[in-house]
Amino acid sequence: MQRIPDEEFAQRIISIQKKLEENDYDAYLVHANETDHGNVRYLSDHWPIFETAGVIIPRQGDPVLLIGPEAEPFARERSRITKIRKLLAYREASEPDYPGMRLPSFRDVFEEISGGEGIQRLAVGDHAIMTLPVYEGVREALGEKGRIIRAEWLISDLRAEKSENEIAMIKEAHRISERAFEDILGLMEPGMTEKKVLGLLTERLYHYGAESEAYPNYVFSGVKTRNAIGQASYETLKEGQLIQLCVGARYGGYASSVGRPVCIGKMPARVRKSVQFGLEAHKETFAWIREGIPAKEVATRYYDFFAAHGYEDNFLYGPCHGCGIGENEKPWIETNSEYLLQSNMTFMADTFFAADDFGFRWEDGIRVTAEGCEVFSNIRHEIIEL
C-alpha cells in the first residue's frame, strides 16, 4: 500500500510551528474520534479505535501523541510521532477505572513539552468533537492564567492545499470506489434489499484494495432519496423507483466518493428530468472552478442556475465541500465564502436535490488547478437506466 513519506509528516510539524511563532501561542492541540480522525491522522497517521485520540505539538521540540490506556500497541504501529503518552482522558466511552494503573495528566504533559516553563496559551482545534474529559483536564492544568484559543484554521488552512502524494491518494480511492461502483451496477436486482445490497458493494471495495469505507456508504431507494444523510434499510429495490448508490473507499488515509442516482427499468419522466438538471448543474460547476476565483461567486452561480431552472426550493446547500482525510471537510463553497480557489485544492463536487418523494446526489472528487478544474472521476456522467 503506499503511504505518506515521513518527511511530509515531519514538515507538516514543522508548518504548525511556525504558525505557533507567529501567533504568540505555546502549543496546539488537536483531537480525534473514531468518525471523525482527520486532524490526529494528518499529524501522526494514528486512527482511534474505541478510544480518542490527540497530538499536542509544543512551539518548539517534538510532538506528542496523546492516548488512551489501552492503544499503544496499535499506536506504535501506526504513528509517524515517536513520542506518545497515555492519559486517561483518553480512553473509551464506557470509561473503565483501569485500577493500578499509573498515568500522567495533561500537566504532566505541559510541563514535558515546555521545558518545565508551563503553557499558557493554547491554540486548539477540534473544538466541535473535543470531549468534555479532555477539555476539563487541560482547563486543570492550565490553571487560571492559562488559556484556550480556538484556532481550527491553523491546521485546516494546511490541510486545504494537497501535496502530489495527498492526491495521489485520492484518485487511487477513487479508482477503487469507480470499479466497485460499476460491479454492483451489474450484480443489483429487484426485489435485493438495500442492506444485501450494501453488503455486496462493501466487499468489492475491500476486494480491490480499500483501506476502508470512507464514511457509511449509500443505498438508498424510493422515497428516502430525499435524505441528504441517511442508512441502507431492509426495504427491497423496485423497477422504476429512484435509487441513490454514493460509494466511497477510503486509502492511504484519504477518502473518496462517487455518488450517482439509479433506476432499474426506466425512471419516471418527471425524476428523469430533474435528474438531468442535477447532471447540468454538475457539469456547470466543473465549468466555474479555477485557481483564483472567489468560492463564493462559484456558489452564487450554483444557485442561480438552479434558480434560472425553477428549481430553487429544491437546494439544500452549496455545491462543494473539501475533501481529503474526511470526505468532508473544511473549506466549504458557500455563498459566504470569502477565500479564493488556490490550485490543489481539492473538493467533493456534491449536487444533491431534494423534493417531496424523491432525490438524488451527484458527487465526485475534484481538483482545483491553474487551468480549470480536475474531476477524479468522470464514470456514469449520463442517466443510469439499468
Given for the second form:
Protein chains: 2
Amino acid sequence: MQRIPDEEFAQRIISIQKKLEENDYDAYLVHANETDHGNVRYLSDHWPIFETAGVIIPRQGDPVLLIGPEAEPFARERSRITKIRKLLAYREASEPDYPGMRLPSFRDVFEEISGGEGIQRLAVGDHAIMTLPVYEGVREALGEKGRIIRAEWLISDLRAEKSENEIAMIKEAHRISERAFEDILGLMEPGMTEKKVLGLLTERLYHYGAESEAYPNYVFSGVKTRNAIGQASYETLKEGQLIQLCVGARYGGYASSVGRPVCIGKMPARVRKSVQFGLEAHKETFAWIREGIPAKEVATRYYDFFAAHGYEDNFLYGPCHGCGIGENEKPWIETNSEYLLQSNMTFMADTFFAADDFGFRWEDGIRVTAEGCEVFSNIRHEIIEL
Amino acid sequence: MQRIPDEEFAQRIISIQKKLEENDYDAYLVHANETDHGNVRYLSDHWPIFETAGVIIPRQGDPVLLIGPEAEPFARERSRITKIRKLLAYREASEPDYPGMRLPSFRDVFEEISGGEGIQRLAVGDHAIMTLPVYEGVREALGEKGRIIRAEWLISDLRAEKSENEIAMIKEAHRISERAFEDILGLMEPGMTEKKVLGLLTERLYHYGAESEAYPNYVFSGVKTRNAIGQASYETLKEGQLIQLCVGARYGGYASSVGRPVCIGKMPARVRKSVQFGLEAHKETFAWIREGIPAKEVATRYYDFFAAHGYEDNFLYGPCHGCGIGENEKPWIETNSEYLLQSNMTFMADTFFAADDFGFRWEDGIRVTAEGCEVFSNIRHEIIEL
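So that was the form predicted alone. Now I'd like the form predicted in complex with another copy of the chain, please.
Whole complex next, starting from this chain.
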C-alpha cells in the first residue's frame, strides 16, 4: 500500500506553525467526526470512528492528537502524531460516563503544550463541525482573556495545493473507482434494488484496494436521479430509466468520484438530449481550467453555458468543488470565488443537472496544470446505454 | 419493506409537545449529522448525508425539518414532517456559499413556529453533536432574553422504551446480520485482507435487505482485535489468529450488531480460555437482565464477575449500552446508572475484553422483558473455529 511519508506529515505541522508565528496565534485547533475528518486526517492520519477527535498545534513544540476514551490503541496504530491525550469532550454522541476513568481537561492540554504559560489566542480551523462540548471546554480553558479566532483559511490554503504524494493517492483512488464502475455496469440488471447494486459496488471497491467508500456512493434510478444529495433506496432498476452512478473510492486517505448517468436499454430522447448537453458543459469546464485563471471566471462561463442553451433553471451549483481528503472540500469554484487557480489544486468537476422528473451528474477529479487540466478519470465520457 | 407508520411518527411529536408543556419549554431542537442522526431520524425519518439537519418542535403546532441547501428533493421523499426549511447553518462542512440563493434564518423559523411570538425557552436534545453554526444561529435568534436549556432526557427517555414496530425493525436487522455473518464464515480465507472481507460482508448485508451498515462493521485480526474502536485494515487473515467480526445491519432505521471472535484453525489455548470466559460473562448479563432490576446492579455484577475470575484489568466499559436507531445510544448500563430496567428497553450486551496482544467482543441486541431478557441473535454462542 502507498502511504504519505512521515516527513510529509511533519512538514505539514511545520507549515502550520510558521503561519501561527506570522499571525501571532498561540495554537491551532482542528476537529473531526466520522464523516468530516479532513483536517485531523491531514495532520495526524487518524480517522475517528464512533467518537470524534482533534489536533492541537502549539506555535512551538509538539502537536497533540486529542481522542475520546475508547480509541487509544487504534489511534496509536494510525497516528503520525506521537502525543495522544484522551478527553471526555471527544466521547461518543451517546455520552457514556466511564465511571472511575480520570481524563485530562482542555486546561491540562493547554498547560502542557504551552510549557505552563497557557493559551491566549487560539485559532480554530473547523467552525462548521466543532461541537458544543469541545467549544465549551476550550472556552473554559482559555479563561476570560483568551480569544478564539476563526482561521479555516490557515489549513485550507495549505491543503488546496496537493503534493506529488497526494496526487498519487487521488489518482489511485480514481483508478479503483473506474474499475469498480466498469464492473458494476456488467453486474446491474433490471429488477435489482438500488441497494443491492450498492452492495455489489462496495464489494468491488474493496476488491480493488479501496480503503473505504469516499462518501455514500450513489445508485439512484428514475425520478430520484434529480437528487443532488440522496441515498440508494429499495427501488428497482427498470429498462429505459436513467440510473445515476457516483462511484467513489477512498485510498490512502484521499477521495475520488466517478459520476456517470447510465441507462439499461435506450435512453429516452428528451433525457438523452440533456445528458449530452451536460457532458458538453462538463468538457467545457475541463477546457476552461488552467493555472492563473480567476476561479470565478470558470463559474461564470459555466452558468452562461447553461443559460445560452436554455438550461438556466436546471443547475443548483457548480461547476467545481475542491477535493482531496474530502470528496468535497474548500475551495469551491463559484461566481464569487476571489482567487486564481494554481497548479496542483485538485477539484471535482461536478456537472449536476436537475429537471422535474430526472437529473444526472457527470463527475471527475481533475488537477490544475500550467497548460490546463489533467482529468483523473476519462472512461465513458459518452452516452452509456447497457 | 417494513416501515414505522406515519401515525407513530405523529405520536412521537405529540409526546414531545406534552413534555414541552409540562416543563414550560417553548420549543425543542434536535440535531443530526451523517453518522449520528438518531433524534432527527426518530422524529422525521430523514437521514442527512453530506449536510447536517435538525428538527424543531414548537409547544403547539407543526414541527419543522431543518435541512441544508442541497437536500430538498431527498428530504421530501423521506420526511414524515411536511414543513421543511433550508438553512445555511446545515450546509456541508466545506461551507459552499451558494451565491444568489436566499435562505431563511433561525429567527425566521422561530417566528414561523411561534405564530410571531418568538421563542424564549428553547430546549435542546443534542448538545454532544450540535455545531457552532447552529448554536450561533439559535443564540442570535433567541436574543438577550432567550435561554437554551439542555434537555437530552426529554427525547432519550422517549426513545429508550421501544414500540412493537421498533422491535420488529431491530429483530429484522439482527436477522440480516446473522445471515451475513454465517455467509462470511464460509467466504473468509487466510491471505485475504480485512478490507476485502469487509467488502464481501457489506455485499451480503445489502443482499439480505439491509438499509445500510449500522456502523463501520469490524473485521480485525491479530493484535488489532484488542481495539474497542477501529477500522478494517490491509492486514491479511492468518490461521491460528483471532479475528473479531462485528456485523451490524441497519433496517428500517434501526441498528443491530452481532459480535463474535472467530479463528481460522485452532484457537491458541490462552486465547480460547479468555474467549470462553467472555462468553460466560456475556451469558451472565443475559441472566441478570429483567424488568425492575436497577441498571447499576447489572454493571456492578459484571465488573465483579470479571474481577472474581482475575480479569479486572481486561475491561474498558460495560456491560450494555442502549441501542435502537443508534448502535449505541442512551441509556448506558454503568455502575453509576440510576434507573430501573423497563420492559421493551433494548440494549447491546457488549462484552468487550482487551489483553495486551489480543481482545474480543461478544455482542448481541437484547430486549428487557417482565421475565428476563430476549436475545435478538442466538447464533454461534460457542468457540468458533473454521
